[in-house]
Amino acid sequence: MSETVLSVRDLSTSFFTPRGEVQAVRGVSFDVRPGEILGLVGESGSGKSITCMSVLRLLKAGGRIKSGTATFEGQDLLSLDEDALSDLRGNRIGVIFQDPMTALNPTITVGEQVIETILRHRRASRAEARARAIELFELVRIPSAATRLKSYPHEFSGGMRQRVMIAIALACDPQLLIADEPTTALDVTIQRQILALLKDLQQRLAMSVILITHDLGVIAETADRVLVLYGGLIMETAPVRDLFARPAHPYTLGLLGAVPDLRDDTHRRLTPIPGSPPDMAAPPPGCPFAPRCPHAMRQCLDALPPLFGTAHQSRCWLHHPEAPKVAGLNEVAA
């Protein structure tokens, strides 16, 4: 078995806007290794969702991939034409997007939108796409799947068209699975049945995940790896006990930081990160979020740092062998 089912090596994607270029994701690399459910986390704006729009060729108008490779299956994603892309998503790769009231057609049944994707990718009649259908709504869990299939997406809750959009993303058994914020607007008691759910599949199918939120409590419950993303950049990676238990970033601190602790008793109060995310249309020469860190230096203003560290790593100038230590920021494996 492959040691990768992803390679992202130097992705960089730009938009095109009447304000000039704006930089969103600036050489980006990783690896999404079999099995495992990666994390990517950021606030808004980050990079992280255009980073796997950018590995599908999905971006919106005035977008374009100024360089990088994504190797799956052998083939480069970013070079593939067209229709081979076409073959391999919703295939072998499955998505799961942000929104799937916008997502999902409201004018066809919801049972039809499987049935196509089955049948788009699979050599399968009518019926057994039908069948399949039924079975898919079973695994994610629908209630009453075969009269369920008749349905319109305004006829479900917002769980219960997440589902219907990890039933489509499941449909061809995909090898790697992207989750694109997959519990924004749904109260906390779905949201913790929706990961629960994608964990139980991830498990009993054997998939790779990409996991994108903006939620530190979803990385923590739900992934095995992490990326911290901001201003386009990976800050921070690591396991993700260890990127809870030895923060290595000032920014992932900050995140950390602005999350209410359920076992904590001493009734802290958040602490917001101060500032405001940098101008991707002209990025700073330094580390992005120098600006915003309490522990910035001339360096971090002047020089974007490169990842230190091997299975931990941190974007960051404190961890490199000359610069000053700081309580609270741990060092990062050499």
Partner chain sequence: MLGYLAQRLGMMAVTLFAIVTLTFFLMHAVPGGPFVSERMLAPEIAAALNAKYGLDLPVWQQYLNYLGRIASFDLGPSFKYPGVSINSMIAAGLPTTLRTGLLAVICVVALGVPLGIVAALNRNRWPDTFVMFVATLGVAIPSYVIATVTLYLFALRLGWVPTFGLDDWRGYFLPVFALSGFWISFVARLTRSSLLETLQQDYMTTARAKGLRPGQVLFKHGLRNSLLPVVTVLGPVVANLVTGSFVIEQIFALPGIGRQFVLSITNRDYTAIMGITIFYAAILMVMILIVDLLYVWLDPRIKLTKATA
Second form
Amino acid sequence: MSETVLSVRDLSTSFFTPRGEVQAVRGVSFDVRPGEILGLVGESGSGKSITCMSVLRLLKAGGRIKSGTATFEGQDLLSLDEDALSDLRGNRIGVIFQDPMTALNPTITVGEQVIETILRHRRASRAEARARAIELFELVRIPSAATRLKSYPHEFSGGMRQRVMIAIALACDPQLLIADEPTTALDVTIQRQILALLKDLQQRLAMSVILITHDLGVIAETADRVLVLYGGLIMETAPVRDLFARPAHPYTLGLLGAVPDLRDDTHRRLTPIPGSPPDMAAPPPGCPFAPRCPHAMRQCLDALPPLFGTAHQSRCWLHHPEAPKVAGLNEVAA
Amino acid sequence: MLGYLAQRLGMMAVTLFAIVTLTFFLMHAVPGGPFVSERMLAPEIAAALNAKYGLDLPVWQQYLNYLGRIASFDLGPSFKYPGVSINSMIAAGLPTTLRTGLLAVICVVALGVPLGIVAALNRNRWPDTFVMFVATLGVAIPSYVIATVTLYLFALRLGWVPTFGLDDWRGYFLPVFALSGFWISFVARLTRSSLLETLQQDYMTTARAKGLRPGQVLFKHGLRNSLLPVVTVLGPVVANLVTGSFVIEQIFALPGIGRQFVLSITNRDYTAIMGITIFYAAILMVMILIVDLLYVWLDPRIKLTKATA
Amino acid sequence: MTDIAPNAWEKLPPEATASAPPPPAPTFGQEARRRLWANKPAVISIVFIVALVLAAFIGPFFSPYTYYKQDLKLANIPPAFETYTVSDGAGETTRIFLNASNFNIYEVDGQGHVLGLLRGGRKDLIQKSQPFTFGDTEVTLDYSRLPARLLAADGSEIRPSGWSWNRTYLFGTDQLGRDILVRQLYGAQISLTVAFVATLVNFFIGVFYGGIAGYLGGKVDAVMMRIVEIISTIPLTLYVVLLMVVFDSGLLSIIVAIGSVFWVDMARIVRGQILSLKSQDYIAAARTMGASPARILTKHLLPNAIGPIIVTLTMLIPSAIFIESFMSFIGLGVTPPLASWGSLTSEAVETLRAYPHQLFFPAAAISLTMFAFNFLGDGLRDALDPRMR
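Swap state to the form predicted together with its partner chain from the form predicted on its own:
Now the complete complex, all chains and molecules, led by this one.
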């Protein structure tokens, strides 16, 4: 498939802190295709959220995009002027944040927070915008939508608040929805409902979705394609079935080993990955995962491996034709 | 809402009662009586005066009488100026104090808040450094120092404004500035830190992610929330403007209640001290109540918690 | 593919991949100290405060003057003056300066020491002039026009020959001829003493009250905090004024008045800290091990609440200095001849028109001190509790 909704190339983002430059994203490239759910998975600090916030230029203080492009509908979001970009935000690209407790303004009614988004991007009267807000509330299944418009965020439960966030994100029928850990702050039962809702809406509205999560279960259930990030780099990328069936990177393997599988009745122990993520203020010159990798070689400390493979890619020296073969690790198709 | 108001008014009545009681017994703990301090009176005159003011009664009866009078908004007569009631003393000084006080509050809000916003939006750049430097000056220098130094510079040296009184409109400049200087600085610092914190909030990112224009983001989503802490200090601001006015009215010779209060202290006019203290307390509590109601109106989260509490 | 040496494919031994153990994290105290020392305004403030305390308490011993010794002949002398040189015709010269506000002429020496007030001839009250004789030279002080000037015998104006710092009274003298420098130092002594002692009293009351309320909790806490709420409705300055009216002015009464009133904030903070700490596991552990409430309060709770307490304490000192000077300014503080920054300012205001320089010293002293304590408080807050920033 040649057409893409969003095409990110060689994105690098750093945070400038008193202790120096923290390289949060180090040259990430990926495409989002029409109507697909792209999962971004990684530990906290792997750069998955920063990648998406960079695309929308919504970085917090100290963050700066150092290089790269992000092409959306023929325009480079990273070099677009602020006005034109804000015309796209909330309009062609919707965003859902992790914590619906803090992402909604506590002193403004939820209705107004939806309506102001519509009024910003559409030629509509207040009454029309209000009607659209009710429609959206019904779409995200908030009961008695019309009366709930007048409520404040604190009068909602966490799950309901996240529905409000989704309503805001969908207010202007976006082409692309960025969902940054949309279920992390919610109860497990609510998580399922929200995920089901997202998947359902994605199909009905034919949107593309970038789903950021650290939860492989969420990815397995929802995503079409997966990017695994570690140390600000893409470690492995594959269609979701391939990733789970034939993981090709030791880090992915480690992640899968740390997830319980209820269908597995062999009573294997969960194996956590030893060590902790690298310090991105002083990233190692070689593979960032090498210090924690059970297969680390001299080469891994010296040089950063490239991405091997095409449809299924993996950033590991073990895929090098001269590299020794390791049992248990799947090959990527060259 | 009504229940909340009733609860607050009840609380106010209790507090006022406590203050009346405290001031009454404090003043009666002063060694000797109100007439002892200066000239020696003939015993029979002293007795007559004591009888006239009800001072020959047992203390508890005096206390009850006083409470009764306070309840009917009568603060009683002055001991030092026969025939003058405390009520009329206050009425005479009120316009002056009210005018300067109101102007000072306006200055605090109209200068402190914008300065804080400018500083926050230019964090760590020169406008921020400048505003914070001036604000630190303003917080550190006592009001009477500001008053005397500006009095010397602008009134005595440069002659731009009169040295005392409010007959000329320019006479308001220095007293209002001295009165509000500390609080302008305080509010500027508070607004700055509060706005900086608000700007870090997730919902500000949401507002930008919705594509709202920078002005909308700042004024609709940022300012309202960051001004909530500023509203809470408005109560104490009013309270401290009142006590600040003692000195300022003294220095600039303004015929206000503050000067009257200081005069009563030097004269040891005990009923006046008591009366004005109680008047201040009542005014303050009304102000704090108004500020609290304003806060409830501004912050929807409060309504719910208080109503259920 | 690039050339990769064959030995690059060797598997690394486990110890090579294991990252070095992290250096021991600095303790809270070390970290706080480092942050404080890195804060330049705070360090300068500490130096200033130490210097001020030393000057206030040791300085007066090195001065030949006392804070109460009056010399009306040498009243209102400025810290610097323009000198005139007059020769008496016999080769002797006299250096004098003219106090332009009270029309007195004083003799000074070459270094700027004030030697004394010169007696002139009869004042001509109509002409507004006064003759002074130096040997056979006569000089007329003419104050019919302001500023006053000195005229030679031929009626020409004598120009000042230079200016000099006052070496006898470095800061000049006040309206009763007392040395301003020494009064400043004594004033600093009193202001600082009142501030420190009152703060200490507040500290004990606040910690005691807040500690009990927070530790006992429940109904007792509710009642105690309701009382605090009532107290804090009224501006504390009013209480202090009332107390001062009852006690009558004086050093002890102002300490008692300020000390008994400003503990409310401290009580609130201590209570808040205790409440949040109480829910932590190590307190439960201490309790199950049978530690007595008093022991838990002093050994476990207070040391952990110390950060915010120190910050509040530092912020209390400037308020105490301010209230004391405020009281002294409106005449409710220390009684003359004792001095404090407030009473010195208020004395200077009386002579503001004629001798504005007298306002400079107390105003500058109190402002700088307030500055220093504010900066130190900010610095301590940043150092001890980065979250409060």
